[in-house]
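Only one chain is given next, in structure tokens, and it is the form predicted on its own.
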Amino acid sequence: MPVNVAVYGLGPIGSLIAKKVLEREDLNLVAAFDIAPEKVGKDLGEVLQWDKKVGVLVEHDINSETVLKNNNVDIVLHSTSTYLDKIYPQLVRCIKSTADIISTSETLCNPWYRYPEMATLIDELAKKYCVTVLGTGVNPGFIFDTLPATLTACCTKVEKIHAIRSLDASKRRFSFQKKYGLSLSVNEFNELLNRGQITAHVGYAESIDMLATALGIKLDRIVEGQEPLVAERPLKTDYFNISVGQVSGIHGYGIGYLNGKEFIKIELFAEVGREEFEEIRIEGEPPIAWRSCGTAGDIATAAMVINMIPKVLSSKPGLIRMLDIPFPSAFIKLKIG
């Protein structure tokens, strides 16, 4: 029988989700939450901009416990906020109707760095309910934690390991673009950045400790940041007109320490015309260089979101980490157990 599936937010990346899900004919999307007074109460086909209906109405969240009991949903796609404290809410709402969670916010996939006490809650809160819940995606997630985690299995000793993104941020939406902050002055940036009120890539020190985990080794310290990276020269994206001076992306970086060595370094580069790839080098016995031409974030994401399905379906309750699931992968048909 098909999964039962809820898409809890439906911005960007929720919107794809839920196209993704409707694609597929062993996954069964029966309910969808928002919160946008334009989306609530349509057929979900009409919010996605489809041209015809998919018999699913846009459900307010305040009304998704009541929701996903009474559509028996197996589980929920959910995709909302970064911060855990701001989604702390939702998430209890999903868990006491007995769904599966697999989210996409950033702070979720490694809570217990952030707010531990927030994800011992989380846990033993699912773990009554029987759920399982587990935050997700490309980045953090895949490319600065279990990818690089993945590679070392390769390794009889590992001494030093760094990874770097770079992606064109001229090629993403939006909302991404937003908050990157292009187009800022450097000053603007700066002060936004410290209000919160852009955030550029939130989950450096999160993929570090999630990485750590996984090799078995307690860092000395974790230290992250980001800092505006400036035109030399005018540029253009779909959304933003960027003069000399302004900025045109970030470099940010998250470095862990091991008896008082640099051990992790991780970095994005996220800029106007940069080139995209990914990087990975490991130093140790054998040494491993790894290198991509990019991966694309918004499809990522949700095929992260999609593809854990089966793992956490066969997972024990309580809150976990991509480190706490059986080989990631894509699955081509759902089967469980």
Given for the second form:
2 protein chains.
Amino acid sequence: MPVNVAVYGLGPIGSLIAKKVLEREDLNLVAAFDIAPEKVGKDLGEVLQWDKKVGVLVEHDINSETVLKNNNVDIVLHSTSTYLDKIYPQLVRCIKSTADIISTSETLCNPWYRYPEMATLIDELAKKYCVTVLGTGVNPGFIFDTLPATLTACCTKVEKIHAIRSLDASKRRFSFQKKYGLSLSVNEFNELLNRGQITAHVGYAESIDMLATALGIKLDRIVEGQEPLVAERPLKTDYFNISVGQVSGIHGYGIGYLNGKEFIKIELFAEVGREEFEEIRIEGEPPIAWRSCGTAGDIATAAMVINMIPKVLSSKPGLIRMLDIPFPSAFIKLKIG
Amino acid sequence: MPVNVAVYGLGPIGSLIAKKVLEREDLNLVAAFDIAPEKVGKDLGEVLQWDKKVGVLVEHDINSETVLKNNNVDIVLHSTSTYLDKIYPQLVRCIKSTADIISTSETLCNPWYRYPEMATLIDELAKKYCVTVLGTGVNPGFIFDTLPATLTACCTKVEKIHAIRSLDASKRRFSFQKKYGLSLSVNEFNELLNRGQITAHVGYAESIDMLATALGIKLDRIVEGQEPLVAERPLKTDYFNISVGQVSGIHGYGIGYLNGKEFIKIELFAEVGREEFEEIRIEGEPPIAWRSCGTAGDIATAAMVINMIPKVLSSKPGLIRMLDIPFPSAFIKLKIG
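Next up, the form predicted in complex with a further copy of the same chain, please; the one we just looked at was the form predicted on its own.
Okay, now the whole complex, with that chain kicking things off.
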């Protein structure tokens, strides 16, 4: 029997999730939510810029609790905002409808790190309504936390974990390039970053804290930061012209210290023209190093959200993290067990 | 409070597991078993060829149930034989002592594939005595199953999975080189392989079946095989001189078919002088490829066994597989929860 799914938020990622859910026979997309006046009230097919209707009207998110209940939604795939305080009321409505939730909200991946009190409230409410809530995505959710943790399974000793993600910002969508500050001056970048008006990547500390938890250790402290990378020659993307000296991308990092030494280091290079790869190195016994040819970000985040559906549906109630579920994987055909 | 551990089997892998357990403060090695007359009755330190005693006498495995009970053993790390029918009586004794079990037995990784009836018996007995039984190792247990499954989590579509492990047989221990048939003639190799007198790698089909289960699919069929690789120039290891035309290693494979097409393909190249690497390629949306610099086999198997201790101690009773536990990782300090 197909699982009834709702998509909550129809931005770039939410729309991609909706499309991928609609392609599957084992998932039944029965509801969709957004707040944008140009989307609410329209058929989801139209909002996705398809030339066919899908028979689901996009509802305003304020009505989500009732709509979710009326459509017997089993699970909400949520993709609206990065910060938990912003999405909190949305989560409450979903929980009260008794639907499970998987969200791309970066801070919800490991909400006890940045929002411990709000995390406790969500956990309590989820248990009361017997639903499961999980935050995930390709990053945070996989490359900087779940995967490095998994790779340590072959080590009898772990002395340091170093994960690098390098990506070509020119290959990403407009909204990605904008939130990474492309073509800004260094001063503008730093000012907007400090004011929270550009975010670049969020979740370095969340990933490090989750990885440390998986390994059963308590870090002394975690630091994180992002700095602009600057064009040394004129660069061009589909959306931005970048002059010499303007921001061509970012270098972001998080470092977790154990006994005063760097124990976990994660680094993101997102710049126009960068080689695409991920690399995870574990110093230990034995030393281990894995390197990829890069993981397409948006589609991988949509995949993580959809692929965790069977895991979340069969998980115990509460607010959980990737480290609480059986190991992640795609599912070709849905089996709940 | 340290966990009480027993090591069952003191061959190359079991001895390595014992050493690594003895290095940890959060694990308390309280019992050890073997059948070899030259080991039984001796101090474990002596058997491990250390110059100090560890205060644990190696017991004959026939006495394991009583010894495990008397020492309040929480978990047995078991490493004796590949085939489940051979280790079945050993597992029964451990289960009856009410200790959990983690075993390197390749066929126990996914025992429902080759020994469905025996697997059911073990599962029932484990549930009766409220213990958990898991088979694991670097391979099967990780490189050809758990890790490829994990990497599919970033894919919305999976069309084919291809995993390759390539290793330099000259860098492995004597018993490894012997079981891979180094320096035999091709005829001798094939005859001994057919008679089961050399095994090379066991577990291709177990890995493929487990990977398919993780993805929620039922394969049409699984084929597996191993063929000798032949020296094109004289080769030498610490233990064997290999002439031109003699066996220099093996190529082994397993293929899982879905709808008549290759869906999962795993390949092992274990040959003198081969480059050491692992590679996992997923054809799908998005395509994904990860490659390692190789994973040292024995120590990684010891690591998998030890690292799964907290997962098994907190798992539900029964005979479980890697796909039933929270995602694998090392643990730096033991936390049971």
